[in-house]
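First, one chain by itself: the form predicted alone, in structure tokens.
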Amino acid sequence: MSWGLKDRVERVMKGGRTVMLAVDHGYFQGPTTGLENPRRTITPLLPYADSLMLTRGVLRTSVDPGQDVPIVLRASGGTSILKELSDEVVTTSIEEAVRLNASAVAVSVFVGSEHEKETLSNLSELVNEGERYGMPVLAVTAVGREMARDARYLGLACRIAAELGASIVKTYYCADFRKVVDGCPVPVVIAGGKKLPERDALQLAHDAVAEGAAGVDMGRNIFQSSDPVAMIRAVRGVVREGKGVDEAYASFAEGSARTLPAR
């Protein structure tokens, strides 16, 4: 691994941990609830995010230059929720990522899906190109509709991504998650997934980190929270400060109460 690539991974995974804020949903979902105005959503959360996953369009329009937050640039897409999601192509080059001062690029891989081979080829293409520029690739793993999100299949997807050269892998939390982590030789971060009650989302983060995850890449469980700033701070407490769920949830409730409008 080149010095430049190691340096960029460290920016994203400060000290081997990360609270990544995922705001790339619009590339296939359109104006997702809570992200209708990306700038309004992102700006107050930036001081608490270790890194930011988003598309180049949102980066250009909604994040001011000079913001000191590492960028994980979404580099695959081409389909919407109206079509087969696995039919993705590479949409952003490594050269573009360098021009945008990104610290990593992200590409989805769909193991067991109709277009598995193409998505794994997308990953390999970006890894090959990234090696020339010292740009790490984060593989966002998913599995086919007929495959359960369990340790067997998620472990398969994560290991394949690592074998093809991904520097970081993002996947779902599942029972026996330690098996997924132990079978993947690169850092694993978990997806926040669908919106959960705040305490449940903190429990998810806690359990994943306790079983070896290097951090979280949360979106809806932060920006759709009743108090996004209090929520991302609580998540940081779990991931970076080792807080238990009760303590982290209490800090969320306290922070949220302070920001409630006066009556």
Contents of the next structure:
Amino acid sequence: MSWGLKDRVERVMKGGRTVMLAVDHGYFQGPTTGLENPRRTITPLLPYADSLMLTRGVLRTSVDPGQDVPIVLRASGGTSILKELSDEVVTTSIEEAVRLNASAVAVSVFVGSEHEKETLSNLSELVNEGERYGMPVLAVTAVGREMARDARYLGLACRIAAELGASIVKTYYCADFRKVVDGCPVPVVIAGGKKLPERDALQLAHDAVAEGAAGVDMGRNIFQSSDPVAMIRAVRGVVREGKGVDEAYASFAEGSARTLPAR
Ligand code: 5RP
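The block above covers the form predicted alone; next, return the form predicted in complex with ribulose-5-phosphate.
And the full complex, kicking off with our chain again.
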């Protein structure tokens, strides 16, 4: 592994931990609730994100250059919620990622789905090209509509992604999550998934880290929160400061109370 690749992984995951803010949802969902105006959503959250996962379109239009946040560039896509989700191609080259000063690229793999082979090929292509430039690849173990989110299936998907050379793997939290982490020789981060009550989302982050996750790559549970800034700070408390759920939730509730409009 080249020094450049190791350095980039360390930027994304300082000290082996990360609160990655995922705002790439529009690449297949369009104007997702809470992300209708990406700049407005992203700007106040940036100071609290260890890294930012997004497409080049949103990076170019909605994030000012010179921000001190490592970029994880979404490099796969080409389909929408109206079609078969696994039918993805590589949309952004490693050379473009270097031009955009990205610290990693992200690609979805749909193990067990119709286009499993093509998505694993997308991952391999980016890993091969990434090795030439010292660019790490984050594999997103995307789950087809018909797939179970259990340790057996997610463990399979994570392990395959690591075997093909991903430097970081993103997956979903599940029962027996420790098995997923133990079977994956590279760091695992969890997606938040659909919006949950804030306390439940903090519990999810807490349990994942307690069972070996290196952190979160969280989107909707932050930017769809009633108070996104208070929520990302509470998530940081859990992931980076070892706070328990009660303490982190209390900090969220306090942050929220402070920002409530006066009556
Ligand atoms: C989609 C993604 C999203 O970034 C991911 O789902 C994370 O966001 P959320 O916490 O909202 O699930 O990679 O494929």
